[in-house]
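One chain is shown next in structure tokens, namely the form predicted on its own.
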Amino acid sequence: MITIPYITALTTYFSYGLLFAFGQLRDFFRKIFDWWSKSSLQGYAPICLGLEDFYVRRLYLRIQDCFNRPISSSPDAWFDLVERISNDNNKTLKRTTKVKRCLNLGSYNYLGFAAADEYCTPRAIETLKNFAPSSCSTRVDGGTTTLHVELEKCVANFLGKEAAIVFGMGYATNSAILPVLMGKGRLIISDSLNHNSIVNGARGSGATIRVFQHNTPSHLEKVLREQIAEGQPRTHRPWKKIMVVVEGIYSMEGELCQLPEIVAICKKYKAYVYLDEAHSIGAVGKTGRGVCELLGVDTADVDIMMGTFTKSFGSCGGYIAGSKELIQYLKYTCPAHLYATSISPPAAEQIISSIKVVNGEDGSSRGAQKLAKIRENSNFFRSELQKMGFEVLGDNDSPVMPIMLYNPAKIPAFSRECLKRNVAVVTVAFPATPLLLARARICISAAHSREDLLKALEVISEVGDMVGIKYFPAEPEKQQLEGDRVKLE
């Protein structure tokens, strides 16, 4: 867990307190002016009451130009960002015809497949001609094509599982699957920093939910022991099923899951393991098989493997891989399979083609080169940021690296100053993170060249000095150290 320096926490609380106080003051005067003016909705209750939209009105709108920035090109290493203006103090933003070419440090384009690819793009275009853009149907009606069958076999083989099922939306994969697998009398033990899709899926299942400290196997074991001993609430009967839900790489922290220890604990207490590999599949591991390959865990020990195609594979949708019995059960019961439109055929072909490139089935070594490049880029960028004095979260090999900002005033300052220098970054604040833990999240791609990374480091270092987010002393450069040694000699 992140330990916030005392002074940083104090100033951050003070900043939010100041924003809250001025927001309340403005709301007070707003009520006075509204009292004098007649409302056109007499008798109607307001849609938003008091503090329900206070954060949006008084905090978010002030810096909304830092979010939801539209682009007009493919999300490659560089992209075209559409400039926006506001004539009402940032309440509304209007797009202009001006476009700025920016270095992209925000997209999940881990392997560089989001842009045109010499192998994938022609096949996706050919599929568009043969199958059309959409099946316009659910999988159980007319939405299952030969491509969908091929894709599911391809995913299962890639992960080393018996079978797989694919869906058209990654978020819905978690939120729709968990209610099918779990229910009343079942227990879900979730990592405290799991993604919102997992949280919503767990809540919608009706199962009892318990949380363990983020990425802490010892606390997981403690929670498991207590829950098994106590049993179900009120009746104290044994749990019908226990499932532990974790992520491969945590998207807001960039940390790798301590999977070997968690799997060992789950085996000991006969609990199922549900692994979300949205950010790790294709991005880590010698052959791109995710955290299981990277950490030496047999995929047979992970009961349910979930992932998305929206990151490493440059497409859309998600998957669940597991035993044949599990997948067959999901095909009969999961609403995302029964009622949602099937994944677009060109998108399915893009996934198949990208997996073939990763496997080397395209007749080249580009897949291995991409995997080596993203690993090299990620470790280089992380080490350089740490040397500069930034507080960077996450582990080596992870392409996600959050830079801690903390103070709310530093969120727009960092984002806007980077954009002025043609570097596009993603800043993340409450409610996506805890109130005090605002950050900038950098996502590295195999498409980034060393020159791109050096430019990004130069800009981030300059802006970091300007904004004041270098919370640690910078390491002295090697040349300076060598010069000092010569002087001493």
Second form
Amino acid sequence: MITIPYITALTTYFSYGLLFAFGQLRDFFRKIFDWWSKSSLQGYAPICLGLEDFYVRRLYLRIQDCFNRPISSSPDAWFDLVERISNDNNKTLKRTTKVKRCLNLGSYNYLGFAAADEYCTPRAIETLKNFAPSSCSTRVDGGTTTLHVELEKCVANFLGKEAAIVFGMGYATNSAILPVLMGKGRLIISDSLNHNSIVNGARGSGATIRVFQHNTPSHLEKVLREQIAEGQPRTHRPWKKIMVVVEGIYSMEGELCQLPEIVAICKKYKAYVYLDEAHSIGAVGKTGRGVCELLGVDTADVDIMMGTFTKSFGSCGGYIAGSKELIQYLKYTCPAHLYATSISPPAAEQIISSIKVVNGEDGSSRGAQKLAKIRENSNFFRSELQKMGFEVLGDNDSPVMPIMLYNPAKIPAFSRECLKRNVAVVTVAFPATPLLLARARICISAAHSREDLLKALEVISEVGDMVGIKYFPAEPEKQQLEGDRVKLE
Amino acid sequence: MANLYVRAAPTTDLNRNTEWFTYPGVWSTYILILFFSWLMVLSVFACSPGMAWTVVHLFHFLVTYHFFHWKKGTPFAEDQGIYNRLTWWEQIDSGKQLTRNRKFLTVVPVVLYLIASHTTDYQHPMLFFNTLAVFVLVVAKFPHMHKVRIFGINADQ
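Any chance you could show the form predicted in complex with its partner chain after that form predicted on its own?
Next comes the full complex, this chain leading.
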């Protein structure tokens, strides 16, 4: 539930209307100029159809300098941002040789493994020397090394499932697994705010897709009952399989899934549960086992657990964990296993080492410290932002916190002003979020120290006042009563 | 007044091109834009209020016909072109007919027509153009006209 001031909604629609009108006007004049100058490609069909790239050309390119910023160091708590300049009003950007040291509030570096780590990095370099940077083969041909076998066992143990299978890319995991598991005559019920990889995998599978209102178990029950009663679209035969796809932490909202209720409903109606823990594995839960541990759901109740290694483990790749029969089936049929290159050996070693650190098997308590730090950092940052009057989404304990901006002009304003003060934030707008709800998304890491967070809060508060995004009334400061009396105004 | 908050719950519409119309504040913005454009036409052209309403009505007809019933597809490429054969009117509410949004959008041109004709005292030639405009707009919004292309106008290859 997002609470918007009514005037802000009206001004946001008006701003987008104005931007749209100016974009159309410019397109109209561009069409006239192009009609005058003959192009060399006579008789060829146009690459872009009509207004398909209107948004990119007329809205995104104007504020292009806020996105895709190149960095020249590892994405730790502080990193080096390469400065870019533009000579033609942001249509093209050129990299300069100047580099700026900025506070990183945008990387998915939840446990701080993105930078060199004292346990993981030597082992990864060792593996780089023994094996090679790439396995140069698919899993079935020659790409299964001892590391891959150990990694799969490690992941399965970490999650408390029977077996696991790993892939080289997290996005490809979702888009290659869903077509294998589901097909025609089957039903996928997915949350309305699911990630693009799930949407594309579901569309590619050929199954019927129904969407339920975000994180609303009652609506899920309604959709399930309706679909089971109606059956397949025209023949009304019963569905061959029904799968409900939800995410652990929704990356644009920072909200936790209402997993216990959803699992209870799926058990009642005998539907499978597919949980995508891309942002929650390793970041939430007392020992980092994700949203199941945090909300007290038994992992045996979740049929398919998917996740990625990019966020908390500082590597790349994705995994699926489930029963032995399921993983065996996937190894025979999944195209990402049969045809795609297997996960790179140093990346696999990084995951194994980081899981060992999180479990405490490296002999120190750094894992538990990191988990406690990220929980403490997230709760502190979120409560401070809310006290200042910002509208921050997300539940407690979630390291992802979007700050609502709404108006399209505030997106580049917030981003550029924060950059001037050496804080790098990620802003997200239409079409990744709904039109009205543009936001700046902050990802907190265990590598952020208390001073870093205080500096970030100071900068965000100053920029927030300048840009005007403190939509809620700020809480008054508590009066200090130590020694000197409180001055009466 | 500045502290009037509304709640926005995410919808189940996956089409980003049309789901913005389900959020609060859209209807008010639409009506306010029409009212302010009437004031602007009055101040720029210094004509009678009736002529200004006629100008607003006809301009509204041109703009809404072009964007709701002529242009097809979505202004971004992330949806891989699954809506490329549908106009915006055919896309909203996932193709369901006679929803609240569709009824509102059908009533607005009719109300504008009534205001324009009343303030010009039903004189020709304004009445003719106004009637033609509202006729075209309302017929284009009928449920039976869903995905219909008369004489192949605006159809795909």
